[in-house]
Amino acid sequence: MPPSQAALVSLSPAELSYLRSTLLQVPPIRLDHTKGPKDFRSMRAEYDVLPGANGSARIALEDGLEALVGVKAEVEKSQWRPTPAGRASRLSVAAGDVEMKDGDEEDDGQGKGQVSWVEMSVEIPGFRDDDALPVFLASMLTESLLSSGELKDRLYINSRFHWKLYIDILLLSPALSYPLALLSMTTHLALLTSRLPALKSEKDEDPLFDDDWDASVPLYPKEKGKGTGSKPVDRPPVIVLAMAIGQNIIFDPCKEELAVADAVLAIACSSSKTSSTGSRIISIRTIDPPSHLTPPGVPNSMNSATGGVAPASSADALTQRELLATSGVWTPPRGGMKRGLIGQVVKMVVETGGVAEEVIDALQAIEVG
């Protein structure tokens, strides 16, 4: 879907043509000439800003875009879903009896989490909750969080109870540019600093928690289990935006740069200790850039006011614009991104020292707890 109308910019065809010509240079000349193709806008970040939440974070970009995320966890009773192996082990489903497990049996919740245990909402000033933009953003963020299964599995308490995670995302400023990357990074930081009360009960007993908040456990610990051979836990994913213009690839584009983009990709990436590069791609989505909605320029050959001949029909106008595509007159781009450019974007994201590693390491450096 295209970005919202608030993200569109009011630039004339001449300004759009000039901006596109500067971004087509090698290397591209961005609006902020001090930034390279892989440089991100500077930001101010803080966490634990909401005292009543299990985790919270706030990030403000240099262009005024600001987001706040709060994470709240509640205990819910799980609904029993019958399985062929579970039917024989249950005493009486109708009576509500549950077979207690022996203390020696392991119940780490691996693969037992459910998608419904995570609920996310996105609020944007000037938009209803059921508008296309908030619904699309919430769907993209939820998809990236639940794709690996790590988060929902960590919400498992026992066969009778689980944590229900509520993630509330609020864009504090108007949507000056496409806010997907900002919301993703703020959610990443909020989840990274979220903590849950320590569990004192065992197995299928009613959950009993430690009242001491200092004894709480992080939702994303540094290691799973104890010992030198323990398996590290992946961090929450982060979504980065990459735009293609010609053969150039630019990360974290601003709203003016999006107005001349040929195609835009939303790449959800995460750190992974099992990968040779330390990062992995979770999902890739295309986003219809606002450049497709910009009005085309009128060349002098088609302008009767400058001695040209106006086209007789829309088909003639389209044919003449196709012939003048390389003349410098602004024409909205059509089509998407070629496979070669997509492969180049993926390599720039997941390679050692790439975009994913830089962004995730920068967000982890903010956490001091």
Second form
Amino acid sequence: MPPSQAALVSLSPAELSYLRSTLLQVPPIRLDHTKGPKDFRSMRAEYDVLPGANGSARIALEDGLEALVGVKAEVEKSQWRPTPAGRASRLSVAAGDVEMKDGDEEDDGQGKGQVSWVEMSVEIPGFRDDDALPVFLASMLTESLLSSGELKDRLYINSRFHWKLYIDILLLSPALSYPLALLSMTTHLALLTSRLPALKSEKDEDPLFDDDWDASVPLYPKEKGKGTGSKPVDRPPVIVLAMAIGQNIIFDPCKEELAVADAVLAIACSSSKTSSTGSRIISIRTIDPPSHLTPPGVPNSMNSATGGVAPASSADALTQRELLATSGVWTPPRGGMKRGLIGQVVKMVVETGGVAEEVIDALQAIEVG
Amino acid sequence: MPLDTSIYPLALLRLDGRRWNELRRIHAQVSVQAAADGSSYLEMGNTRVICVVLGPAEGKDKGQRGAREGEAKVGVEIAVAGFSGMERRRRVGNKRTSEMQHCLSTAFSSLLFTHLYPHSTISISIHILSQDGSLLAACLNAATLALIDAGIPMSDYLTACTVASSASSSSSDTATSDPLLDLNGLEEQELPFLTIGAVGEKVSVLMLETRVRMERVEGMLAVGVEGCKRVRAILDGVVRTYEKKFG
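Please give the corresponding structure for the form predicted together with the partner chain, as opposed to the form predicted alone shown earlier.
Below is the whole assembly, all chains and molecules, this chain first.
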């Protein structure tokens, strides 16, 4: 995916080279030197901030990046679509062979949800709706949200009606660094705290809802009982951003760190279903880091002003740069990420007590506490 | 649907239980966002607004770096969030927001000391998160707070509120026609109202979009100016407590 224009930083080649060399240390010295490679930026989060939405959340990071998400659900008429089971029952009715079905089977919307029932929009100041950045961010977030299929099935009311879920994401501050991780965390919190009115009507009646908000059901149902541990059964996914530089892996990079990254990965993960610890990967995407667009430095040996010899042709310049790649003069990184490194990132994310579990549990703790 | 006008004369209480001259709860915060030069968050009842001020800085677009010779340009952008109303809507009311933008921009161009910042732009961007009446008034109040937070000199607070005339325009009995202060969304739909913005005692913004009887306007203005004074006291309190905490 293309890098965003907004993520460009104005650092000189010398500054970029310095920043890279500090990040290459073992352990890496980050721009905020109090942070280790796995540390996230501190944040202030709150939920239920809007009176007129089914769920909402606002997260502000320490560097001023701030996002607000509002979730709104509306009842919509479903288009009738023939299903194999439905057609079979119709045929048998036509043949005069009326069969009573079990009511339970029909009422849970297992596999009946549709992708179009969730609509997401991302608004970033300074960007139009149809610019590449908001569109990519929205599609990445929707993709990970719908991957499990459980959310869209929960929007099923009966064969004629369903909930339509609108998720509106606003970035309130200018896009200082790549905002994907922040938007995903805010969406996670908003969805986790979203509630839908309780249904009073039965089966295929026109839906009638309980007007008592205290009786409403959470969009992501929680396990009943067990006292304090009211963990939701299923939780929305969260996307973490990881960046590789040399052999080092750094999570939640800031704008300047992204400007010297070798490669950037966006990893969507959700809590694991089988065990109570650890998490599972939903998708991995590479993101073209803004470092690819930084201007290269000119080494002394290629600069006629400092006693070097300027290369005669551009091909010549390329070979000379190739030889000088390790000399400390800044050259924009090329190529991707080694498989071993990707494996390492994935392991750090999904393992028990890994980054993903930590983030998901932290967001859960906001709601509980 | 004369919902309010039929009930009001009986108990002299409005739909949400307020008297004629009571404001809704106003809650405000300044400096809510670290990345901006100035920012504020304002709640007037269920109307919620976030305002972010960037600048004074060199304008981004070529050709309009500063407005007129020797004065800063005040640019206003209002974004209405899709989830702000009762029903979710995409891109709400373009005409209405552009009118509000123009209103804010002219009001603050005359209020701020723009001559101190030649060839620069002060951009105010407002996000409307939830709307329940008095939208323009909330935008004006939030922008005032954010501009104060940004440290841009101005002569006084510009505070705003709405006033309605309680009796419908056709009824003739003047005894029960109190002006009502600070309307919520339902009242705004039913009653003729005006939005008034005042700097000190002077009226600086006045917007009247509905028909109202001539003789009622004076009373409405008087109540409005009084309401603006009270809003000013509240906003002043917000700024001063912030100063004490972090100043």
